[in-house]
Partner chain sequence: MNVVIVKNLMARLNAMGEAVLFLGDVLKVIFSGRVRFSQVLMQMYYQGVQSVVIVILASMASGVVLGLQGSATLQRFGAREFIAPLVALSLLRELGPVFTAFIYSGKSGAGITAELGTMNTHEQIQATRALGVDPIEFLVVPRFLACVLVLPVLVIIAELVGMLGGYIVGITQAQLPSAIYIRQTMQSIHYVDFFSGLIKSVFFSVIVAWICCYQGFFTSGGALGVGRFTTRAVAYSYIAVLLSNVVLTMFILTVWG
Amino acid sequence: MIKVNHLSKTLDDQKVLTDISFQVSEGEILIILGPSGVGKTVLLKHLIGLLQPDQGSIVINGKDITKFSQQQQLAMRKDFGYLFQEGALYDFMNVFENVAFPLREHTNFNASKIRQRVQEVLDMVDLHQVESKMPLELSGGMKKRVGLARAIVLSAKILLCDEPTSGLDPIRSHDISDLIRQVVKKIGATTVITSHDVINAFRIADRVAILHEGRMEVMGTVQEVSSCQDAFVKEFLQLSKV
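Any chance of seeing just this one chain in the form predicted together with its partner chain?
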(Lines of atoms letter the chains of each structure in order from A and count residues from 1; the text may use other names and numbers.)
(Lines give C-alpha, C1' and ligand atoms only; values in the text may rest on other atoms or scores of the structure.)
Protein backbone atom coordinates (compact mmCIF):
# COMPACT_ATOMS: atom_id res chain seq x y z
CA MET A 1 0.00 0.00 0.00
CA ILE A 2 1.16 3.51 -0.83
CA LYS A 3 0.17 6.44 1.33
CA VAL A 4 1.24 9.98 0.45
CA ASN A 5 0.72 12.65 3.08
CA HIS A 6 0.85 16.39 2.46
CA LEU A 7 3.65 16.18 -0.07
CA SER A 8 5.09 19.46 -1.38
CA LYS A 9 8.00 20.04 -3.70
CA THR A 10 9.68 23.12 -5.11
CA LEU A 11 12.15 22.83 -8.00
CA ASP A 12 14.23 25.84 -9.06
CA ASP A 13 12.03 28.30 -7.14
CA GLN A 14 8.95 26.86 -8.84
CA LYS A 15 6.34 25.27 -6.62
CA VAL A 16 5.59 22.08 -8.55
CA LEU A 17 3.56 20.03 -6.06
CA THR A 18 1.47 21.49 -3.28
CA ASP A 19 0.11 19.51 -0.36
CA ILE A 20 -0.65 16.28 -2.21
CA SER A 21 -2.26 13.47 -0.26
CA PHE A 22 -3.62 10.18 -1.51
CA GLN A 23 -3.60 6.44 -0.96
CA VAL A 24 -3.33 3.47 -3.27
CA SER A 25 -4.43 0.16 -1.84
CA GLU A 26 -2.79 -3.18 -2.41
CA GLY A 27 -3.31 -4.37 -5.98
CA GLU A 28 -5.13 -1.24 -7.06
CA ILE A 29 -4.51 0.74 -10.26
CA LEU A 30 -4.48 4.50 -9.81
CA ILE A 31 -4.12 6.63 -12.89
CA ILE A 32 -3.03 10.23 -12.48
CA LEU A 33 -4.13 12.48 -15.31
CA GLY A 34 -3.13 16.05 -15.92
CA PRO A 35 -1.87 18.49 -18.49
CA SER A 36 1.72 18.55 -19.61
CA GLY A 37 4.11 20.15 -17.14
CA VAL A 38 1.78 19.83 -14.18
CA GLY A 39 4.14 17.62 -12.18
CA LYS A 40 3.10 14.05 -12.94
CA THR A 41 6.65 12.84 -13.52
CA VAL A 42 7.90 14.71 -10.47
CA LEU A 43 5.22 13.05 -8.33
CA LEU A 44 5.98 9.58 -9.68
CA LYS A 45 9.71 9.99 -9.03
CA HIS A 46 8.93 10.77 -5.40
CA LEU A 47 7.16 7.43 -5.02
CA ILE A 48 10.39 5.54 -5.76
CA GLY A 49 12.67 7.93 -3.88
CA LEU A 50 14.39 9.45 -6.91
CA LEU A 51 13.25 12.83 -5.60
CA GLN A 52 12.94 13.84 -1.96
CA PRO A 53 9.93 15.95 -0.92
CA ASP A 54 10.42 19.31 0.77
CA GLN A 55 7.50 18.47 3.04
CA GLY A 56 5.33 15.48 3.66
CA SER A 57 5.83 11.74 3.87
CA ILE A 58 5.46 8.73 1.59
CA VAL A 59 4.59 5.58 3.44
CA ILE A 60 4.96 2.32 1.57
CA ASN A 61 3.98 -0.88 3.34
CA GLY A 62 4.07 0.92 6.67
CA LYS A 63 7.50 2.52 6.24
CA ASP A 64 8.23 6.15 5.45
CA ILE A 65 10.58 5.90 2.49
CA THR A 66 11.59 9.56 2.71
CA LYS A 67 13.53 8.59 5.85
CA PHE A 68 15.42 5.75 4.15
CA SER A 69 19.18 5.81 3.62
CA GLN A 70 20.52 5.40 0.08
CA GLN A 71 21.22 1.72 0.69
CA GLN A 72 17.74 1.11 2.09
CA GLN A 73 16.25 2.81 -0.93
CA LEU A 74 18.25 0.67 -3.32
CA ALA A 75 17.16 -2.47 -1.49
CA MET A 76 13.52 -1.39 -1.49
CA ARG A 77 13.53 -0.78 -5.24
CA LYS A 78 14.06 -4.45 -6.00
CA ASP A 79 10.31 -4.75 -5.46
CA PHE A 80 9.54 -1.84 -7.78
CA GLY A 81 9.09 -1.59 -11.50
CA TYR A 82 9.48 1.86 -13.00
CA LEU A 83 8.77 2.84 -16.57
CA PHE A 84 10.50 6.11 -17.45
CA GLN A 85 8.67 8.52 -19.71
CA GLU A 86 11.44 8.32 -22.31
CA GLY A 87 12.27 4.69 -21.64
CA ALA A 88 15.73 5.41 -20.18
CA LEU A 89 17.14 2.22 -21.67
CA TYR A 90 20.90 1.65 -21.49
CA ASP A 91 22.09 2.63 -24.93
CA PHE A 92 25.24 0.50 -24.63
CA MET A 93 23.16 -2.67 -24.25
CA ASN A 94 20.88 -4.31 -26.77
CA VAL A 95 17.20 -4.90 -26.08
CA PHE A 96 17.74 -8.36 -24.69
CA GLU A 97 20.41 -7.23 -22.23
CA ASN A 98 18.31 -4.26 -21.15
CA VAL A 99 15.36 -6.46 -20.25
CA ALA A 100 17.61 -9.13 -18.74
CA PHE A 101 19.41 -6.60 -16.54
CA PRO A 102 17.02 -6.72 -13.54
CA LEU A 103 17.05 -10.52 -13.68
CA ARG A 104 20.85 -10.65 -13.68
CA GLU A 105 21.00 -8.17 -10.80
CA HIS A 106 18.30 -9.46 -8.52
CA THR A 107 17.71 -13.15 -9.25
CA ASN A 108 19.98 -16.15 -9.59
CA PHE A 109 18.32 -17.37 -12.76
CA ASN A 110 20.60 -19.28 -15.10
CA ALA A 111 21.13 -18.25 -18.73
CA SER A 112 18.31 -20.33 -20.19
CA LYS A 113 15.82 -19.21 -17.58
CA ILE A 114 16.76 -15.58 -18.23
CA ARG A 115 16.35 -16.09 -21.97
CA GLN A 116 12.97 -17.66 -21.45
CA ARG A 117 11.70 -14.92 -19.16
CA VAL A 118 12.96 -12.10 -21.39
CA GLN A 119 11.29 -13.74 -24.38
CA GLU A 120 8.08 -14.02 -22.43
CA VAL A 121 7.87 -10.34 -21.48
CA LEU A 122 8.95 -9.16 -24.93
CA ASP A 123 6.12 -11.26 -26.37
CA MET A 124 3.74 -9.67 -23.88
CA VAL A 125 4.59 -6.16 -25.10
CA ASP A 126 4.27 -7.37 -28.67
CA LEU A 127 7.91 -7.00 -29.66
CA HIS A 128 9.41 -9.66 -31.87
CA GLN A 129 12.85 -10.11 -33.40
CA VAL A 130 14.28 -7.02 -31.74
CA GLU A 131 16.40 -8.70 -29.04
CA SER A 132 19.68 -7.86 -30.69
CA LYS A 133 18.78 -4.31 -31.72
CA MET A 134 20.29 -1.40 -29.86
CA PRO A 135 17.89 1.15 -28.31
CA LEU A 136 19.04 3.82 -30.78
CA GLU A 137 17.68 1.63 -33.59
CA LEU A 138 14.16 1.59 -32.12
CA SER A 139 11.25 3.95 -32.58
CA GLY A 140 9.98 5.95 -29.61
CA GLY A 141 7.02 3.64 -29.11
CA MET A 142 9.21 0.54 -29.27
CA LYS A 143 11.57 2.00 -26.68
CA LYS A 144 8.60 2.58 -24.43
CA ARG A 145 7.50 -1.02 -24.78
CA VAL A 146 11.00 -2.30 -24.04
CA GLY A 147 10.98 -0.02 -20.99
CA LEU A 148 7.70 -1.57 -19.92
CA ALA A 149 9.10 -5.06 -20.44
CA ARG A 150 12.06 -4.16 -18.22
CA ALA A 151 9.69 -2.77 -15.58
CA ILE A 152 7.55 -5.92 -15.37
CA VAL A 153 10.25 -8.55 -15.89
CA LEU A 154 10.74 -9.07 -12.14
CA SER A 155 7.00 -9.18 -11.35
CA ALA A 156 7.18 -6.03 -9.27
CA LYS A 157 5.05 -5.58 -6.16
CA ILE A 158 4.74 -1.89 -7.00
CA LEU A 159 4.59 -0.75 -10.60
CA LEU A 160 5.01 2.90 -11.56
CA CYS A 161 4.49 3.83 -15.20
CA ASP A 162 5.15 7.31 -16.56
CA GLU A 163 2.89 7.77 -19.59
CA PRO A 164 3.01 4.21 -20.91
CA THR A 165 0.85 5.04 -23.94
CA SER A 166 2.12 8.45 -25.04
CA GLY A 167 3.74 8.21 -28.42
CA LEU A 168 1.95 4.98 -29.30
CA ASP A 169 -0.66 4.60 -32.01
CA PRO A 170 -4.29 4.18 -30.83
CA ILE A 171 -4.35 0.44 -31.33
CA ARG A 172 -1.10 -0.15 -29.44
CA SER A 173 -2.23 2.25 -26.71
CA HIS A 174 -5.37 0.19 -26.31
CA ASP A 175 -3.47 -3.10 -26.26
CA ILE A 176 -0.72 -1.90 -23.94
CA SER A 177 -3.29 -0.51 -21.53
CA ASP A 178 -5.10 -3.84 -21.48
CA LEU A 179 -1.79 -5.62 -21.04
CA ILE A 180 -0.83 -3.49 -18.05
CA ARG A 181 -4.14 -4.17 -16.37
CA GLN A 182 -3.91 -7.87 -17.13
CA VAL A 183 -0.33 -8.15 -15.87
CA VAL A 184 -0.78 -6.16 -12.68
CA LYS A 185 -3.99 -7.96 -11.78
CA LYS A 186 -2.21 -11.28 -12.30
CA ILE A 187 0.78 -10.42 -10.11
CA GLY A 188 -1.27 -8.25 -7.77
CA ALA A 189 0.98 -5.23 -8.13
CA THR A 190 -0.01 -1.91 -6.64
CA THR A 191 0.12 0.38 -9.64
CA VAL A 192 0.37 4.11 -10.25
CA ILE A 193 0.26 5.32 -13.84
CA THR A 194 0.51 8.85 -15.16
CA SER A 195 -1.13 9.65 -18.45
CA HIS A 196 -2.82 12.11 -20.79
CA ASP A 197 -4.72 9.28 -22.35
CA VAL A 198 -8.17 9.74 -20.81
CA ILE A 199 -9.91 7.08 -22.87
CA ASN A 200 -7.60 4.23 -21.88
CA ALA A 201 -7.23 5.55 -18.35
CA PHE A 202 -10.98 5.36 -17.85
CA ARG A 203 -11.04 1.85 -19.25
CA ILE A 204 -8.38 0.28 -17.05
CA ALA A 205 -8.12 2.35 -13.86
CA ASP A 206 -9.62 1.34 -10.56
CA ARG A 207 -9.43 4.97 -9.57
CA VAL A 208 -8.46 8.16 -11.37
CA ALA A 209 -6.95 11.39 -10.09
CA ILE A 210 -6.52 14.68 -11.88
CA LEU A 211 -3.63 17.02 -11.14
CA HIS A 212 -4.02 20.71 -11.74
CA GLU A 213 -1.61 23.47 -10.79
CA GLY A 214 0.27 21.18 -8.44
CA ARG A 215 -2.79 19.97 -6.56
CA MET A 216 -4.99 16.90 -6.71
CA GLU A 217 -8.13 18.45 -8.17
CA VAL A 218 -10.24 15.33 -7.89
CA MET A 219 -9.75 11.65 -7.13
CA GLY A 220 -12.15 8.76 -7.22
CA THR A 221 -13.68 6.04 -9.34
CA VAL A 222 -14.30 6.69 -13.00
CA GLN A 223 -17.97 7.52 -12.28
CA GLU A 224 -17.06 9.92 -9.52
CA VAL A 225 -14.49 11.75 -11.61
CA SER A 226 -16.74 11.91 -14.68
CA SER A 227 -19.47 13.55 -12.71
CA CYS A 228 -17.16 16.07 -11.07
CA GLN A 229 -18.47 19.61 -11.48
CA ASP A 230 -15.12 21.43 -11.26
CA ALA A 231 -14.70 23.65 -14.32
CA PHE A 232 -11.12 22.58 -15.10
CA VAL A 233 -11.88 18.88 -14.73
CA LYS A 234 -14.92 19.14 -16.97
CA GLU A 235 -12.98 20.92 -19.66
CA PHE A 236 -9.99 18.56 -19.41
CA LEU A 237 -12.22 15.48 -19.77
CA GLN A 238 -14.41 16.94 -22.47
CA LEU A 239 -11.54 18.00 -24.70
CA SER A 240 -9.74 14.69 -24.25
CA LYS A 241 -12.59 12.53 -25.46
CA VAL A 242 -13.30 11.95 -29.09
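If the structure you just shared is the form predicted together with its partner chain, then what does the corresponding form predicted on its own look like?
Just the single chain follows, nothing else.
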Protein backbone atom coordinates (compact mmCIF):
# COMPACT_ATOMS: atom_id res chain seq x y z
CA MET A 1 0.00 0.00 0.00
CA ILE A 2 2.87 2.41 0.84
CA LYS A 3 6.15 2.35 -1.07
CA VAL A 4 8.88 4.91 -0.37
CA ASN A 5 11.69 5.04 -2.92
CA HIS A 6 15.07 6.74 -2.32
CA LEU A 7 13.58 9.61 -0.33
CA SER A 8 15.91 12.47 0.61
CA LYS A 9 15.20 15.80 2.30
CA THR A 10 17.27 18.79 3.40
CA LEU A 11 15.86 21.42 5.78
CA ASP A 12 17.73 24.61 6.71
CA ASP A 13 20.88 23.31 5.02
CA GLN A 14 20.80 20.15 7.12
CA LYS A 15 20.36 16.73 5.54
CA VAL A 16 17.44 15.25 7.47
CA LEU A 17 16.61 12.16 5.37
CA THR A 18 19.02 10.36 3.08
CA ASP A 19 18.02 7.74 0.50
CA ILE A 20 15.16 6.24 2.54
CA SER A 21 13.40 3.27 0.95
CA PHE A 22 10.79 0.92 2.46
CA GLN A 23 7.38 -0.62 1.90
CA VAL A 24 4.38 -1.09 4.18
CA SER A 25 1.87 -3.77 3.26
CA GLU A 26 -1.87 -3.33 3.62
CA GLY A 27 -2.93 -3.79 7.23
CA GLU A 28 0.65 -3.90 8.52
CA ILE A 29 2.00 -2.02 11.55
CA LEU A 30 5.47 -0.60 10.90
CA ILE A 31 7.18 1.18 13.80
CA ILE A 32 10.08 3.49 13.01
CA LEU A 33 12.43 3.82 15.98
CA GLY A 34 15.28 6.18 16.62
CA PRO A 35 16.58 8.91 18.92
CA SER A 36 15.13 12.41 18.88
CA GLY A 37 16.10 14.54 15.89
CA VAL A 38 16.78 11.76 13.39
CA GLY A 39 13.93 12.67 11.04
CA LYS A 40 11.09 10.43 12.20
CA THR A 41 8.42 13.17 12.25
CA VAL A 42 9.76 14.64 9.00
CA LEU A 43 9.26 11.25 7.40
CA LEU A 44 5.64 11.08 8.58
CA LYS A 45 4.98 14.54 7.16
CA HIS A 46 6.21 13.31 3.77
CA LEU A 47 3.84 10.33 3.90
CA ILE A 48 0.82 12.61 4.32
CA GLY A 49 2.05 15.15 1.78
CA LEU A 50 2.81 18.02 4.16
CA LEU A 51 6.42 18.03 2.96
CA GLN A 52 7.78 17.38 -0.52
CA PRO A 53 11.02 15.40 -0.90
CA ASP A 54 14.09 16.81 -2.62
CA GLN A 55 14.51 13.43 -4.28
CA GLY A 56 12.56 10.18 -4.41
CA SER A 57 8.93 9.14 -4.57
CA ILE A 58 6.13 8.07 -2.27
CA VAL A 59 3.70 5.67 -3.90
CA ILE A 60 0.40 5.01 -2.14
CA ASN A 61 -2.04 2.59 -3.73
CA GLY A 62 -0.04 2.75 -6.95
CA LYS A 63 0.02 6.56 -7.20
CA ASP A 64 3.03 8.80 -6.61
CA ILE A 65 1.68 11.42 -4.21
CA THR A 66 4.71 13.68 -4.71
CA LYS A 67 3.22 14.53 -8.11
CA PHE A 68 -0.24 15.33 -6.76
CA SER A 69 -1.81 18.75 -7.06
CA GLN A 70 -2.93 20.48 -3.87
CA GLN A 71 -6.52 19.42 -4.58
CA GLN A 72 -5.46 15.79 -5.05
CA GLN A 73 -3.50 15.88 -1.80
CA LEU A 74 -6.49 17.21 0.12
CA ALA A 75 -8.66 14.43 -1.29
CA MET A 76 -5.99 11.83 -0.44
CA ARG A 77 -5.76 12.94 3.18
CA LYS A 78 -9.36 11.95 3.80
CA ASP A 79 -8.09 8.36 3.81
CA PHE A 80 -5.47 9.20 6.47
CA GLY A 81 -5.69 9.48 10.22
CA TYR A 82 -2.96 11.25 12.17
CA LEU A 83 -2.36 10.83 15.90
CA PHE A 84 -0.25 13.76 17.04
CA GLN A 85 2.42 13.45 19.72
CA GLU A 86 0.53 15.52 22.29
CA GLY A 87 -2.95 14.67 21.03
CA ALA A 88 -3.37 18.19 19.54
CA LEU A 89 -6.95 18.47 20.76
CA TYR A 90 -8.78 21.76 20.31
CA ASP A 91 -8.82 23.14 23.85
CA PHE A 92 -11.98 25.17 23.21
CA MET A 93 -13.97 22.08 22.18
CA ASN A 94 -15.18 19.25 24.41
CA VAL A 95 -14.39 15.62 23.63
CA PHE A 96 -17.48 15.11 21.50
CA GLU A 97 -16.82 18.17 19.35
CA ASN A 98 -13.13 17.26 18.94
CA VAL A 99 -13.98 13.81 17.62
CA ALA A 100 -16.92 15.07 15.56
CA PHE A 101 -14.88 17.82 13.89
CA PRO A 102 -13.61 15.72 10.92
CA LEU A 103 -17.15 14.44 10.31
CA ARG A 104 -18.54 17.98 10.18
CA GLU A 105 -15.75 19.07 7.84
CA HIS A 106 -15.67 16.13 5.43
CA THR A 107 -19.07 14.42 5.44
CA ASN A 108 -22.73 15.26 5.00
CA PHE A 109 -23.77 13.27 8.08
CA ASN A 110 -26.75 14.62 9.99
CA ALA A 111 -26.57 15.23 13.74
CA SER A 112 -27.85 11.76 14.58
CA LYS A 113 -25.33 10.02 12.34
CA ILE A 114 -22.49 12.13 13.72
CA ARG A 115 -23.46 11.29 17.30
CA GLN A 116 -23.67 7.59 16.43
CA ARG A 117 -20.24 7.57 14.77
CA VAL A 118 -18.57 9.52 17.58
CA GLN A 119 -19.98 7.08 20.12
CA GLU A 120 -18.73 4.14 18.05
CA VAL A 121 -15.13 5.33 18.00
CA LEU A 122 -15.13 6.43 21.65
CA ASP A 123 -16.32 2.92 22.56
CA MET A 124 -13.55 1.53 20.36
CA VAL A 125 -10.90 3.38 22.39
CA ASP A 126 -12.53 2.45 25.72
CA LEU A 127 -13.75 5.92 26.64
CA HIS A 128 -17.18 6.22 28.19
CA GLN A 129 -19.19 9.20 29.45
CA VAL A 130 -16.46 11.70 28.61
CA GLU A 131 -18.15 13.47 25.69
CA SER A 132 -18.79 16.68 27.64
CA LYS A 133 -15.32 16.92 29.21
CA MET A 134 -12.86 19.56 28.04
CA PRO A 135 -9.25 18.65 27.18
CA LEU A 136 -7.95 20.32 30.36
CA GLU A 137 -10.02 17.83 32.38
CA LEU A 138 -8.38 14.80 30.73
CA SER A 139 -5.30 12.85 31.77
CA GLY A 140 -2.46 12.40 29.30
CA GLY A 141 -3.59 8.89 28.48
CA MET A 142 -7.17 9.99 27.90
CA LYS A 143 -6.02 12.75 25.55
CA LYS A 144 -4.16 10.15 23.50
CA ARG A 145 -7.32 8.02 23.33
CA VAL A 146 -9.44 10.96 22.22
CA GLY A 147 -6.77 11.81 19.62
CA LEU A 148 -6.88 8.22 18.38
CA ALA A 149 -10.68 8.30 18.18
CA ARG A 150 -10.53 11.49 16.11
CA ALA A 151 -7.85 9.98 13.86
CA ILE A 152 -10.02 6.99 12.95
CA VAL A 153 -13.46 8.62 12.91
CA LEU A 154 -13.41 8.92 9.09
CA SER A 155 -12.56 5.19 8.81
CA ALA A 156 -8.91 5.84 8.07
CA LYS A 157 -7.27 3.45 5.64
CA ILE A 158 -3.82 4.67 6.69
CA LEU A 159 -2.98 5.69 10.25
CA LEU A 160 0.13 7.70 11.15
CA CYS A 161 1.10 7.99 14.82
CA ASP A 162 3.82 10.36 16.02
CA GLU A 163 5.37 9.17 19.31
CA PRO A 164 2.07 7.90 20.77
CA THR A 165 3.61 6.87 24.13
CA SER A 166 5.56 10.11 24.64
CA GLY A 167 4.91 11.67 28.05
CA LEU A 168 3.14 8.61 29.46
CA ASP A 169 4.22 6.43 32.37
CA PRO A 170 5.10 2.77 31.65
CA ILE A 171 1.62 1.45 32.45
CA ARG A 172 -0.17 4.02 30.27
CA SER A 173 2.42 3.49 27.52
CA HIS A 174 1.71 -0.24 27.59
CA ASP A 175 -2.05 0.37 27.49
CA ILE A 176 -2.06 2.88 24.62
CA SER A 177 0.27 0.66 22.59
CA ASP A 178 -2.03 -2.32 23.02
CA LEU A 179 -5.04 -0.17 22.18
CA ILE A 180 -3.48 1.12 18.95
CA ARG A 181 -2.74 -2.42 17.79
CA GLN A 182 -6.23 -3.61 18.77
CA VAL A 183 -7.94 -0.73 16.96
CA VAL A 184 -5.90 -0.81 13.75
CA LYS A 185 -6.24 -4.57 13.41
CA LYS A 186 -10.00 -4.21 13.89
CA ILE A 187 -10.39 -1.51 11.23
CA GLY A 188 -7.66 -2.89 8.94
CA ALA A 189 -5.68 0.34 8.75
CA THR A 190 -2.14 0.32 7.39
CA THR A 191 -0.16 1.94 10.19
CA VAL A 192 3.17 3.75 10.50
CA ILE A 193 4.26 4.74 14.00
CA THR A 194 7.31 6.74 15.04
CA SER A 195 8.67 6.07 18.49
CA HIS A 196 11.69 5.80 20.77
CA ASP A 197 9.81 3.28 22.95
CA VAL A 198 11.60 0.05 22.02
CA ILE A 199 9.86 -2.18 24.55
CA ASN A 200 6.32 -1.41 23.39
CA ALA A 201 7.35 -1.21 19.74
CA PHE A 202 8.70 -4.75 19.90
CA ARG A 203 5.45 -5.90 21.50
CA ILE A 204 3.00 -4.56 18.91
CA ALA A 205 4.87 -4.09 15.62
CA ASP A 206 4.64 -6.40 12.63
CA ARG A 207 7.96 -4.95 11.51
CA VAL A 208 10.42 -2.45 12.95
CA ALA A 209 12.83 0.03 11.36
CA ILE A 210 15.59 2.07 13.02
CA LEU A 211 16.63 5.49 11.76
CA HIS A 212 20.05 6.98 12.51
CA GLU A 213 21.32 10.30 11.20
CA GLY A 214 18.62 10.31 8.54
CA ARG A 215 19.37 6.84 7.22
CA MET A 216 17.52 3.57 7.61
CA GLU A 217 19.97 1.40 9.54
CA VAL A 218 17.87 -1.76 9.66
CA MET A 219 14.34 -2.92 8.94
CA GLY A 220 12.70 -6.26 9.55
CA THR A 221 10.81 -8.38 12.03
CA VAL A 222 11.47 -7.93 15.73
CA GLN A 223 13.66 -11.02 15.67
CA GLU A 224 15.65 -9.77 12.67
CA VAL A 225 16.21 -6.32 14.17
CA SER A 226 17.10 -7.78 17.57
CA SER A 227 19.81 -9.91 16.00
CA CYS A 228 21.26 -7.08 13.89
CA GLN A 229 25.01 -6.69 14.50
CA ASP A 230 25.28 -3.04 13.44
CA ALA A 231 27.08 -1.17 16.24
CA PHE A 232 24.59 1.71 16.48
CA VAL A 233 21.58 -0.61 16.40
CA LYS A 234 23.00 -2.79 19.18
CA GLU A 235 23.79 0.23 21.35
CA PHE A 236 20.42 1.91 20.72
CA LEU A 237 18.47 -1.24 21.60
CA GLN A 238 20.55 -1.93 24.69
CA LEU A 239 20.28 1.61 26.07
CA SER A 240 16.58 1.92 25.18
CA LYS A 241 15.67 -1.21 27.14
CA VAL A 242 17.40 -0.11 30.34
